[in-house]
Amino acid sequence: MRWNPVLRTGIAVAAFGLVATACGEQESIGDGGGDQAPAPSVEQDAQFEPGTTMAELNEAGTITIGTKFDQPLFGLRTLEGELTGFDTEIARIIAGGLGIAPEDIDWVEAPSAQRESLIERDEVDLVVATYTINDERAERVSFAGPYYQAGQTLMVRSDNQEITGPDDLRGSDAKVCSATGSTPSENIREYIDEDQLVLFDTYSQCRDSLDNGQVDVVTTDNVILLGFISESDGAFKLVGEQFTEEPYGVGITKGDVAFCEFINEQLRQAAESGAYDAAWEATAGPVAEEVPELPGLDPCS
């Protein structure tokens, strides 16, 4: 079986490994939370049409990538300064296809509210940061992918018996926390009054506020919350079913169709070679029941 939306909790997440493509010489590295993934192979003979983003990055030999720094399973900076998680492994796969080695990636923190601006100001070449594709964002940036399908849900303290889903928030005085500029912060407004919503720059601030009792609920995508739960020593739990669909895409400069098509091709090849599965199993795999399938890729425009 492949992916379904049911995820299991209460599993301690080990340090995360690094992923690779299935071609080229491979070497096992990292302290993978699941099966150790082989090191990413780098396309040594990559050739691109002059003037394209791919040609420019290949010639430069480096790439700047925006991601989250505070989200276990998808984008987390370790105490040693390493970036781990499924998003970062997808980013390494894309860089490898450009002929760029992992050590030549320049990582930039990309909080939810800053992702479009980072792309528009050319401060990053792409963003892989639990970045839901939607029409409003697509007015400012283009998306490759999606490479993963998530869904929004709720996290509460483990002793909370009153809140079992979003409908329980209607008419309550529960404080609900999400990230500024995020899709979940907009979706949850359907269920709560404005004075119930608490916004921070990062979800880790929401987690801390839930832990100290300043808020009653944290809401974002299921896999992000599962990462926090896995590190909470039983302090938090998920409640209710997923109530949205959140397709994660790779954000790039608006209208760069050729770069979008290149990234989509890298995602297809990763799915076919097993690199996509290896990325998942070395990061989110210890918490998720099943390996997801690569979603159908959207046309580039």
Ligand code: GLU
Contents of the next structure:
Amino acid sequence: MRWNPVLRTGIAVAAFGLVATACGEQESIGDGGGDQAPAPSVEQDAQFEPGTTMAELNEAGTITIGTKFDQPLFGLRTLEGELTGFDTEIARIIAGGLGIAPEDIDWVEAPSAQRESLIERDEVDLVVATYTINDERAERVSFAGPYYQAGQTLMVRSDNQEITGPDDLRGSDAKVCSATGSTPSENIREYIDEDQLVLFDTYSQCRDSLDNGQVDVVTTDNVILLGFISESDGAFKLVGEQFTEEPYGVGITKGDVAFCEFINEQLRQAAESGAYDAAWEATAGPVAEEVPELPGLDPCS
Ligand code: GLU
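Switch over from the form predicted on its own to the form predicted together with glutamic acid, please.
Once more the chain from above appears, this time first in line as the rest of the complex follows.
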């Protein structure tokens, strides 16, 4: 576990500026797995045009954000109920720009297949959840970003010598697990027969099935798999090259161009201020290593 309650207390204290030495304390207690995510700056006197989503959220002082709860490195809920990961840090940065402090965020689990409906039904204000931007989804929701570019790959048990990439799945009887409603579950159909595909709501269910031998392969984005591998004690490995491009966007209500532009501006500023790099280093960085560049942002529509 990356963040323990002691560290979180340190952050909360630092955020309110009550104890000036809290930062030093965080470093000395660290678990050795990367830096602690700095508390995002919270815009105290943000002004927004009345009637905009930004004005509404700022006025409410809270925001509801959909994310993954079971994906180490990007979105993981700890036993203490804290959310950790690059996605959650990106979400905290956006909330900060709206004048909303991290403790005023309501987190909602957003499994792959439910992201569009959560947004359409207004059950969340935005989704930051390893969420690939694509045309089909863009018919139902709008995307800010992308803020990261991942790519699909495969994870197998470490003793598996047969499967070294998706081409090895053709004509094999390997069972391949992915999440319902995800892009990887669709992309992999090019390589396997329908009866080889095993679908669950979440990737942690796939991870457990790989562990107990029910499936032979888990397929999704590289960074999600790396998160599971980092916690597997050597039981799993990544195989093959990335065979798709998965640009991660922030999902919002379809057509909310002003909100999309606001989020893009927050991403730009985070890249400029170093908050984006710090968020990476404190979460995925120690496992996925290189700090990514913020990708070129898509125009909002
Ligand atoms: N990025 C892919 C997607 O949005 C896979 C990860 C996920 O399911 O969250 O479908």
